[in-house]
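Next comes just one chain, in structure tokens: the form predicted on its own.
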Amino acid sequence: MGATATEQAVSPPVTASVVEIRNLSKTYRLMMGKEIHAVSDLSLTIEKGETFAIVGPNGSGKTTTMKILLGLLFPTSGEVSLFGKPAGDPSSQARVGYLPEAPYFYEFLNGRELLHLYGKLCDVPEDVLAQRTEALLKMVDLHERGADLPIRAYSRGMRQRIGIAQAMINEPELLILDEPTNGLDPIGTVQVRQFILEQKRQGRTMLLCSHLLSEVEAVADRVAILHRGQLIAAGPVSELVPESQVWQLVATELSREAIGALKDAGLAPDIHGDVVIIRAHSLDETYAALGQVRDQGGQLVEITRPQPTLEEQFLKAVGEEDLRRTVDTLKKSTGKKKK
């Protein structure tokens, strides 16, 4: 028998999203009637087994919508789901690992005891957890000097791994990690990545919350950009990052005159000594280029095509953004004057 109306009407929605924000605000409260907008009218959605990045300054809203995820903090207004339940609820918040920016640990426990600690704080069967416990000390590269080590002892970096292992303790399927390079040197920067790729290919899901924006841009399938709570772009990395469009061509071995005939053709060469740099900005003028220099007797080094990165795009994105808010400031001023 088909269902009636009323029940298909309170039926809750099918969704593979792991997570739904919908319309997010926090507004903080100071003393003398003071308000900070941390975030404003915030909407994204985060689908199953992706890796999505949330990148944006000091300030720009990134960890306090990650702590109203975790049930941390409440909304002003607006909508926060996890695996289709509110944010904050014991059954969501069970299949979720976290690492904060800054994480604190009892300076007693050394690393065994501090994963076993997590371990049964997260249920994990007594039978599993000593073989999980081994599995992510020899994961984050701490099975031989920090297993049995204090963590007063450990210096960043291995805080920072150790944290890792333990928001992994519960095999997560939804893992927060907020700044997970917080700390480390090159080598456990690339260690940190590798991690990421590897969860990556095993499916899970993930939200990164970065300053590094090269990691990003090497790990993420989809990132949002905040800036003062709000969200001022979002969407693949591949979208985020267009293709370049400028061929840039290096050549040795050119007259004065060789440059005065580039400079005829409208290519505009940037001198360095006996270097030439040309950059054109389309296939016909990278031909014309080519034969510029062909013709003109000198020698091509090398021809490539810079690619644009996320943290070029998300500088300007930002200062559009700034220059956008300032206009805006300036024509209130100034209607404010005129009446």
Ligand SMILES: Nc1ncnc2c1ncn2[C@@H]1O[C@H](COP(=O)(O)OP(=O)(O)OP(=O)(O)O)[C@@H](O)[C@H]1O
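May I ask for the structure of the form predicted together with the named molecule now, the form predicted on its own having been displayed?
The following holds one chain only.
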């Protein structure tokens, strides 16, 4: 059994997409006939090796979509598949790692016992499991304090860390991470970002979600923006966020000749009296500008990355959506009145 699972992992079936979501809708039915349309007609595919991010505000349907992918919830309509198999199929589940939103684990187990349990559930061989457990505990910084501590005594951030470790216990081909930096301190947030980039380098396919746009911008190849369960924009980060590569350098004490040299290098400096602002549109340009400032004897004051451009994009998209809806409803209601 374990052998077939490994064989499948080595030679995956020829289907191109790792995740396929076709016209997915999910309606929660509450008591007294109240309905919540959590996801509406969502279609997405995630290709092998891709890092895909779903971004949207609270209640936009991110968690719902992920839970449907894992077979924890069932679609109201539409279809989802992982590795070409329907959600919940154990053979595809064996190739997935999932970090639930604000995860909870067996409180009476300690970190090491927990990882052992999940590893065994994934049929990880005993000797491999022992090594991997220690490596993962180290990776999430729990090897000193967390390994022998019952989960009951874990802080919110420690739970999140053990959650990331358990998602990796079967070295999955696909990682599904529901708000991976939720509850982490700034160092933890950076560590998670590095973790994601490392997994990306290793060719792991990833689906993550966040309402913090700045967080996925740096790691995701493609982003889908979800609002009230509807896909309002999707595409490569560079398309959605054309400005994302911009670095801004502020320098002083640059001579006229120096500014001329900057212009010659195609860097188009903005001159505000003594202060020169250079906007570089790629990393190469950034380094070039830095070099120029140094070589010309200038004084570098600051270098920043004018950030929340995706945020702006997002607000714009959501704003337009809201506007359109309002206009639509207005049209409808006035139309009715006329009749």
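Numbering follows the first chain given and starts at 1. Being a predicted model, the structure only gives us computed values, none of them experimental. So that the term is clear: the rigid core is the largest set of C-alpha atoms that superpose within 1.5 Å between two forms.
Participant: Residue 51: after superposing the rigid core, is there a C-alpha shift of 2 Å or more between the two forms?
Facilitator: Comparing forms between the two forms, the residue 51 CA shifts below 2 Å.
Participant: Once the two forms are fit on the core, has residue 292 moved its CA by at least 2 Å between the two forms?
Facilitator: Superposed on the core, residue 292 moves its C-alpha 2 Å or more between the two forms.
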